[in-house]
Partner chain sequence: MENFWDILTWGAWIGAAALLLWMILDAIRVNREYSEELLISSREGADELLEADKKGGK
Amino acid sequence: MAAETTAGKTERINLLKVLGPVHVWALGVGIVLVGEYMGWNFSVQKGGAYGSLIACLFIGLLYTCVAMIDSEVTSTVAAAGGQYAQAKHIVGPLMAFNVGLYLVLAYTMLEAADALVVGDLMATVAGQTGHDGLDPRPFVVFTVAILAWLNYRGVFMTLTVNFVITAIAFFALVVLLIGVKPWNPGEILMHSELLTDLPYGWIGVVAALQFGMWYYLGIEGTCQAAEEVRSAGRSIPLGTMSGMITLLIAAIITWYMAVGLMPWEYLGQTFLPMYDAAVLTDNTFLIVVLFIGTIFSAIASANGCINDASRAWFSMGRDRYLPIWFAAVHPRYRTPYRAILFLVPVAIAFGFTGLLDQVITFSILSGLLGYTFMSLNMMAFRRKWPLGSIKRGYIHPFHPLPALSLLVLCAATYFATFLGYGASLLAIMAFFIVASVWFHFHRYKFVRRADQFTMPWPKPKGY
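May I have the structure of this chain only, in the form predicted on its own?
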């Protein structure tokens, strides 16, 4: 965070403002697109093919609300940490501490899931070529280590690489769509034979909401770039909303292809649905393209997760919510290098569990807690600083409808998660309660409240 100059004085080293809308898009879509390659299909296991589609559209509405709310608040509170920075300015320290943990845990768990996908895919391909028993764990370590090094070296290079590999991964889905000839139903795609009614009724649709989040989980990560974009008022809304449109398109074509190639019973349990879809076409070119697309989507996601988790951890250190040691900025690369390195073994440890659905669930639950905060935060933001009282980079329409809709959708998804993973839900809630107690009784005394409010705003209405 600071470095000694030759004159013996301390000079503050800040993060570089080098990013534009395309980098924000690459960060948001790069984190999420792996959800189109894996994870979403567990919603098919819960509610069948049609249940998964309903969950896709229902949760798509949830994330559209998230994108709209985030675009307004983040373009106004342009600081590293995203929702954490919003919470400390609008609500208070205890909420900010919890939101920071939500972000770090959600992204670190997602990073572990991405590394697991890389390892599982390599093991699957090795088995198909006669080399059974390949251990996926070295690939988990290698993936996390290489991407941590990339993040260590600079955010501009990191997100430029993310843009390229995310675009390739998205293009791979388009190539598969063309390859399965949707204009000629029955030749390759067998929707009429494979699609069935809701196997578990509407309760199955509700249960599918949990993994329906995997289509979009992480788009809110665009907020973590707020302190490093050249123009937050332009780049954050444009990059976030265009990213959400990209993901909605990718989610629909992914569902359409997968359910036309695989029975829902198999689709709901495979770890690599889109690669399996390519294998079922028996087209070598499509298999290679989807292998590359799956690898690149997982790498892009893990890369973005390292960026986002480290920014949240760095911001908490800078405000003394965590030891200030984590707030160091590299004097040459201008990255939060200690936060990046500290979270590497955490991601690897969870990746070594091999429990993909459990790791995904912990990531989903952490994200869901953050979205619940967003709805309450947005209403508090508009109440304390009404339109016209401060300059906003973007104003989302129809307030408070998006915030209220988000709150209702979050409540429904909590119930859906409880149906399948009640123990996980209770465990993560207990973790955050214990962490809150620790912060209140031990860490709060180190916080310098006057130093953490960096926005030049007037006093809130009614203060």
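For comparison with the form predicted on its own, produce the structure of the form predicted together with its partner chain.
So it's only the chain below, everything else dropped.
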């Protein structure tokens, strides 16, 4: 499509506004659903089966707060940077720079982990069909390359594909649920024999909160689509809330099936809990379905991550928080193509450093820092622009309760991370502190002050 050509010097190319609520759902759920196929079960290791369930419900509450808060702010700040643009308008530049980094790093690292899952699954299947020692690397690189290509060629196709494969991955879980015959306990599901008391007591439940985040981690990524969604004020809240409901359902059936099939000690350390669950049913059809579900969920997640990370990187470039070079939009496909390209080798490097544990912890913690920001941001938003002072597409109820509960749950999750991953927590904090100092003393001098504030809002209260 040709550029907007109006008279004079206002010739501009912007991102395309083509997405609907379905794409928002696909982006949010697509990124997260892989967490149901793997990752959440490490919370079982930290707190036992019931500990994981309690964590799942508490963290579900956290994310419901996240979804409500995000819906309100995004329905007002409809920009590709998502939370980054929110921070820029509501808290200030340094916060925005940090939030932008949380987004880019959390998503790019998750993308690397997803691509590794695809590679490992290929190697596993090759092993099972008699070809041992398959090199997973070409499949990792291919996954990243084809998804980057899809993203490069346009957001509509990217997220339409994501909708299809995410829906298939979700239905794979439902098929497994039917396959394990929950109406006939004792035949396949053996909850009464497999469930135990809390192995570590309540401290284990708190510790489990850390990996309980996997059930929903990334749903807030729906905001990154804001600049490409038609009537964002309506579509984003709709897509995000329906995504959150989908994930709550998926989380509970996932937990229910897995703990009815595996002893908690095994479940707590396996890398492919749902695939293992299918193997335990002895049903070839279910094994194939869950294999497809696992691969699709990983691909959907990587795809959504490329979309979100590149939008955040692009937005930071556009404001010169990062080099302006990254702010280019492809004249034909209308995508942030340089940001997409730049993050390809970065994602591959994350995958190939052999530091997967560190990468995943970094990714989760970046998410957690982002949620802490959202809670504080919400309070600042309502203070600086009270209800009625600007047009909001959606107003979440019970303010400030959701923001405060989010803050409390974040504090509990920092504590959970401290239990077992205290050192990584400090190393990551060191990174953000150094990056902040670098931004304040070096990068910020390239930023045009007033130009960052793009929303047609009145002056904030108290300034």
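Think of the rigid core as the biggest set of C-alphas that the two forms share within 1.5 Å after superposition. Residue numbers count along the first chain shown, from 1. Owing to the predicted nature of the structure, the values given are computational and were not obtained by experimental measurement.
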Task: C-alpha of H131 moved at least 2 Å between these two forms on rigid core - done: yes
